[in-house]
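Taking the form predicted on its own, here's one chain by itself in structure tokens.
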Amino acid sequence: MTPEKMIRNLPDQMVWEEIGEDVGRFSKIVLCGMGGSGIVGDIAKSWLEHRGVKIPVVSYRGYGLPPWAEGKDTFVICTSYSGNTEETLSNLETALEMNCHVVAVSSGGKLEDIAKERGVRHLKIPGGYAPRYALGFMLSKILCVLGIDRDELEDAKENLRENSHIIEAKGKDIAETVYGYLPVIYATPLTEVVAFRWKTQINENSKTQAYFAVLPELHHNEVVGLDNAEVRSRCAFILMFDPKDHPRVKTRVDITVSILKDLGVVPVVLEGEGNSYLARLLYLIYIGDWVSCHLAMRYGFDPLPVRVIDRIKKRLSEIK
């Protein structure tokens, strides 16, 4: 499968079903993962954030966990796409030495193996994509797991489907703005999960480096980087914002605008669009996910490999 069609196989990928864990006894969540896989996590701690969850929510990524996280009280959620993640499969490990509870989240792999070994369960999904280009799979399942309302979930799918065609082509124009420069996206702490996306998407996709910072932090030290006229040259600035952010925030992305332009910068600026929270943030994403490929294919990569991550991998399994 292209690319191109694996990105526009987002919403059918997102499917409710009724899961049946009592996340409500628990008194912290630890959601488990790496890159691809690594990315729902903060998707799914940024919603439950949004909604008011009131226990502490840990989006972790590393090996092992953090050393509260333990005890039955302890909701530990493991993804990996493949099953082999080696942290992943860490953090499995260490959950169940804590006497945790845990959920694991893989289209097989070792992960499953383990999960059937010790009891653990364990939720499928469907192989034969790349990570990054699993995300409705691995996010529909772990949203189901933490409680979303089925017509929220479906609101959320319909309006990816309803903006397919603006959203491609919002992606191709934004990736011909950038093709040339450094990618700078700015973002508030309601974007700040698809600012991170459109990065690593862009480092994966693109073949190319991109950064970003969020508001408000960004008011104490980045904006001062910009009166380097000969690296501010060289970058192109994305700044997006969910109308629900702070009224402070929203103030401040205008005053980034001005300042932008002041210096004879136009900037892509976006807003998320639907009507709930998770549809404003897969509306962005998806946008980020068509300007990686777009981008892509205007400096004549394929999407698809990553060679230097291979590389990595190869070297690790070498090193025991």
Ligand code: F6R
The other form holds:
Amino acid sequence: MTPEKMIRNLPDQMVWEEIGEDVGRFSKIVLCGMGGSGIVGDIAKSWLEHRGVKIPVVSYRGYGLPPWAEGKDTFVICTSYSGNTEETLSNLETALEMNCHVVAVSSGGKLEDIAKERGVRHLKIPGGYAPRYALGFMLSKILCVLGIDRDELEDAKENLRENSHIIEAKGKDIAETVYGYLPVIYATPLTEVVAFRWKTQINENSKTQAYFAVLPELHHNEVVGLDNAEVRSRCAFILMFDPKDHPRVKTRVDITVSILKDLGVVPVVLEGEGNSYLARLLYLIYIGDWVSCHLAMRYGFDPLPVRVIDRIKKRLSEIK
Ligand code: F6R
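Switching forms now, from the form predicted on its own to the form predicted together with the ligand, please provide the structure.
All chains and molecules follow, beginning with the one already shown.
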């Protein structure tokens, strides 16, 4: 399947199902995964926090688990699209050692094998995609584990479907704007996860460096760097926010736009559109997916291969 087809397929990947995990009985949640599978944990964490979850939720990347993750009241979800990512396998091993309640999500691989061997619930998603193009499969599975309503998921899916042409066109336009420049994405607390997805999609699909910074923190450091006209002129700025961000954050978005304009920079400003926070997050994420795909083509790259990642994984598998 081509990258364009896989991106177009995102809404169709989002399917609601009754999973029947009783999330209310846990006192903490750890969402584990790396790269294209890790972002799913970030989105789920933001979604849970926005709906007012009363327990700590951590999106964890790396080996093992945080030291406080132990016992049956810790819910650990291990997500790896391939099922072979060593950090995620390590999370699973540690979660079992620490007696946590675990659910594993993958299209197969060792994660599925180990889960089956050890009596861990495994939720299977369709194979045949690159992990970052399987966001809808992984995210909807995890949100269903966490108890999302059917209507909320369906509405977010419909929002992507209905706006798919506008979204793709916006992505193409923005790709043209950032072509030749270092993309710098400024986000807000409610859009941080989107900015991170944009960065990683531009890295992997467009084979291009990109970075992001988040308000209000960026008003305490990043903005000072804008004084350097020589470096600034090599950057293309994108600013994104959610209508439900804190009012003072919104004020800071406006101030940031005016600071950039004073410096002669016209940023691309994007507001999430949709009925729910999830719908708005996915709307902005979807624009970014298209940006990264069109930017890749503009630079003459095939968005799909990630040769360096494959090389690193191969090297690691040879060193025990
Ligand atoms: C490749 C990609 C990578 C992988 C990451 C972890 O499309 O996006 O970031 O997601 O290397 O691999 P999985 O997802 O198989 O656990």
